[in-house]
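The chain that follows stands alone, in the form predicted alone, written as structure tokens.
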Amino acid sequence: MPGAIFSHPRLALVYDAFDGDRDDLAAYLAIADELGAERVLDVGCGTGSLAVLLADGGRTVVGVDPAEASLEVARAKDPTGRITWIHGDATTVPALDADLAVMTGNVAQVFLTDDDWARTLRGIHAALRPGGHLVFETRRPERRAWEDWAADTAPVTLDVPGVGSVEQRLAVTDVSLPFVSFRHTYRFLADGAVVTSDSTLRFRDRDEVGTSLAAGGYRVVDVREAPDRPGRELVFVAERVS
């Protein structure tokens, strides 16, 4: 189930503000151009930031996410209905004959069990055309990003249009590798409401990801640095081969 940060209506409305400038999305647009992708599936599309940019480029786009509150925000960015929005996950997406499927941000790390990850890869595989590509990023475990998160305890307060001032705090709650859990706490200053969101990510290393892709019917074409976060992320480019 998606965390409250995505599924709670109040948190979905402020997600984009706290997510900041999405410089990471430029790399995905460039890869879509590089691969000549015309039909794109955005898995875990969230509030639709990438899906909208892909559609702006004239592509046919399907966005899927299990958090209805996030999809409501996404639909508001797409008033003419250019994008097909699906409430669900990769296992519920029909065969799309897609050229490209993407997972941005931490999406690839929210699948905590091997079975959930394998089912997700199979669902995407079925949605892709033969020879289509899956592109996603995952944090390098050796970089130990959670130590940075634990050290940065200062709250962030933003004035969110239509909502008012909101304070966000982040705390790491457990490190039991390969799992890292953390909590976001939001305080809405207008009425004093406090909403918390607990999340857990799984940190898979490069070999583990590569092995899982091969088992799922993919061939790893390339493993790249995330250009906006060198040394922190790995970007996998995999081709459906079976």
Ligand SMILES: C[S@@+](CC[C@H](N)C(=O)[O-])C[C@H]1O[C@@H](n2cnc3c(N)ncnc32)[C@H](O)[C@@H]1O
Contents of the next structure:
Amino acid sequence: MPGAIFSHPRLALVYDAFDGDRDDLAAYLAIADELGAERVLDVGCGTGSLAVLLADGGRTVVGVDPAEASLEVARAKDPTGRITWIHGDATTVPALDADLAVMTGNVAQVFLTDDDWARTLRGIHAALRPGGHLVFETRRPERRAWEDWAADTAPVTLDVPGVGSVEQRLAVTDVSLPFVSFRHTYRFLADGAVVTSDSTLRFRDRDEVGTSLAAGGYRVVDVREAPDRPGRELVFVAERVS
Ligand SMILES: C[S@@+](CC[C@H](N)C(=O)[O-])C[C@H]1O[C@@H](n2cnc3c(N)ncnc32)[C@H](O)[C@@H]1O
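In place of the form predicted alone, the structure of the form predicted in complex with the ligand is requested.
Once more the chain from above appears, this time first in line as the rest of the complex follows.
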């Protein structure tokens, strides 16, 4: 089940505002160009920020996400219906013969169990054409991002168009590696409503991800930096080989 931050209608509506400039997405568009990808599957597409940019480039795009409230936001960005939006996850996507599947925004970390992760890799494998690529990022565990999150307790208040002022707080609630849990609390100043969202992420290291990809029928072609977050991320470029 996706967290409230993605699945609660009031939180999905303010997600993009708090997510800020998406400096991370240019690198994924460049990789799609580099690989000559025309058919792209965006797994965990959320509010559709990357899917829309991919479609703007003339690509055929399918976005899948289990959070209906986020998909509602995504559909609103696609008024002419260029993109196929699927409410589900990688295991519910049909065989698409996709050239490329992507997971941005550290979606790979939401899969907490080995089974969930393996099922996701299998679902993506079936959606890709032979020789198609899977590209995704995951935070480097050794960079210990949760320590920065725990240190930065200042609330952030934004004026969100159509919603009004919203205050966001983030608190790390548990670190039991490889799992890190945290709580977002949102206060909507217009009516005083408070909505919380609890999340847990799994931090996998480079070897663990590499091993799981090999077991899932992929060859790791490259592990790159995220240009907008140097030293923080592992960006895997894997090819479907079987
Ligand atoms: C941090 S957001 C990233 C969204 C989007 N990729 C982006 O870059 O803006 C994580 C997304 O993963 C989705 N998610 C959660 N569980 C999932 C699952 N089992 N399969 C696919 N996506 C999932 C959430 O609903 C959410 O939209």
